[in-house]
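Next comes just one chain, in structure tokens: the form predicted on its own.
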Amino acid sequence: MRHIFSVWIFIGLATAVWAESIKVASLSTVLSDIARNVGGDRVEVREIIKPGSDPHLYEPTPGDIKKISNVQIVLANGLGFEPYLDKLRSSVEKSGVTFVVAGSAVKPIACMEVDHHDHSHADNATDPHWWHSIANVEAVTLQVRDAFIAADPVGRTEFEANAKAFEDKLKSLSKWVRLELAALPKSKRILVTSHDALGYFAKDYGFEILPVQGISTSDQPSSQKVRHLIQEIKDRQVKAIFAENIENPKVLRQITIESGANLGGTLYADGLGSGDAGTYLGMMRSNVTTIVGALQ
């Protein structure tokens, strides 16, 4: 009898732990990635944006908007990101959802360029892409792991080692950029994507951006704009051009024959793949390798 009633204390033990871990739904494949680093067992995740979607063209569904009322943290890029952020705020403010937007936790930049004619973003020129510089993702680790402490103030040693370890992860990995970009003279750091989302990754680095889209995957280039694109790339003898995971627009292939121009590879851009870029650190890696094995 005594036996049973152990048993019966330790299942009501793990049932306490299970229930007070934080809910938090994520509309960024990067900031789960992050949840999950620092919040460990302690966090339970719901990935809003799926891994090789894109998040410029998602709206909440009702179904969406369901699962983000019952969650305590909600964690957002901001700056421009989500056109939709505010009315998801007011549609869920009533439930006591905390909204951590990054995009308050980084310095952020001017998109690379803003073309009238192709409509991009020309009333908000903010980059809203903060995770292609690592040092962003440092500043946002810190402000998930306060927000946690905030909800569970019983985990702050568990969030605070978490988050240390994945700080020194991210370190060792600034280091590893440099080393490998290393082998690009400044000549050959010019990169035509298909959008403009590597601007903090170019200020880092020091790489100019050739997009083909504007700030958005929504927003479609002119004529006039591709023609002035493939010009400049055969004036400077741009080797490669680079599509991305969740699209690749047909006017890539039209640059890539007029150009002369090698397609490089696939870049991850607005967030998370899968396999070895399922994760921040990996799909930095995939990155960079790519790009300097295309461009060297």
Given for the second form:
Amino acid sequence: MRHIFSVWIFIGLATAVWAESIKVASLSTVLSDIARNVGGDRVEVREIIKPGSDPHLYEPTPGDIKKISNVQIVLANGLGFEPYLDKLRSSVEKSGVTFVVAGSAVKPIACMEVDHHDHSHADNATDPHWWHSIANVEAVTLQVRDAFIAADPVGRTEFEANAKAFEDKLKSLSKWVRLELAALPKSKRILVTSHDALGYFAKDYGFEILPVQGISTSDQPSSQKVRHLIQEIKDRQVKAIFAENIENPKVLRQITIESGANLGGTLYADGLGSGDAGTYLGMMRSNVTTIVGALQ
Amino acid sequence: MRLVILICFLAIAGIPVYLITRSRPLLVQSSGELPAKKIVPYEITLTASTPAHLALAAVGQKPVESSPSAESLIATYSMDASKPEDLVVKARFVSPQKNAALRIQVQASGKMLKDATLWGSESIEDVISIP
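Next up, can you give the form predicted in complex with its partner chain of this protein, since the form predicted on its own came first?
Below is the entire complex, every chain and molecule, led by the chain shown above.
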């Protein structure tokens, strides 16, 4: 009896060791987090875009293309967020890599600013920052789950259970966000941001966005636009403005000094950060806490 | 006569030049002018499937609770019709059970604006947005 038991343990361990995990390359920090949550131990995620890095400045290097050629699945945002996506797809096509593009699973919304700085809006000014809507993240979780099941049908039960657990966490997060924001009067739901990236969040929770175009790029906003923005901040008594990445502190300083608004803190607009904001749940909690704390 | 004709000609020719070159106020994109507030009474009714401690709150409004427990709670909040605040609703059921429900109805000017049902067991807490 003892021998049979030992043989079973040996077979179990051997299967676990030899079971090949799905190799996934991710072009988004948010998608990396979703992949880890859904895939668990059955998936090895290779982060091409790392937390805290600027995805707009990224261009695939030959090394990255080699890395991507060796995976089974590539996770991408789509909606024009990765201007290099078509090129990348054609260069690794022969390797049999499957591309899972989140943009095809979500309900896209239009961008506020048509000539939105450094994103390439190939899809005619579609806002590519889909992950700021929790409902979209739920949809993409199911999309990723299905892609993993297709690549590793043996892992179906595990992927389904993991996806369900992550969905439950997203539902709790959604309720938490609603309860936190209920304390913020509708008249104060104005986000002056350096970057027009929170359109999905604004749509879900009744915010109005006043982006400072050009403040996070080399493009300078015109002095007339800055003047109008300062006047609007004053007229509407906006308490705080938010920076995503202070690349142009001079303009931000000018706006805060002249409008009387405070710097409300940093919002994670283009992906995950580090520490508590290193996961999707943490990033959303951080953004909501920053917004409510600054505008209340 | 020639002088009159010349003046008339210059006046007629000058009109389009004036229209094109006159200084106009700049178009301001901002929505600096805010619409006037229209305060409307919203009648909110919470109905629980079994007796519960019911509570209702909204930013800028006085919180209302049933004490100690009840099957329904009615309150009227006066809010800006263009931006009514979100309602925080809570129900803590006296006898926890599966599929306990809390119905939330919001009416204004005799029109039903929201009719939603939330489900839970021991307690329910959520936010209801008024369209």
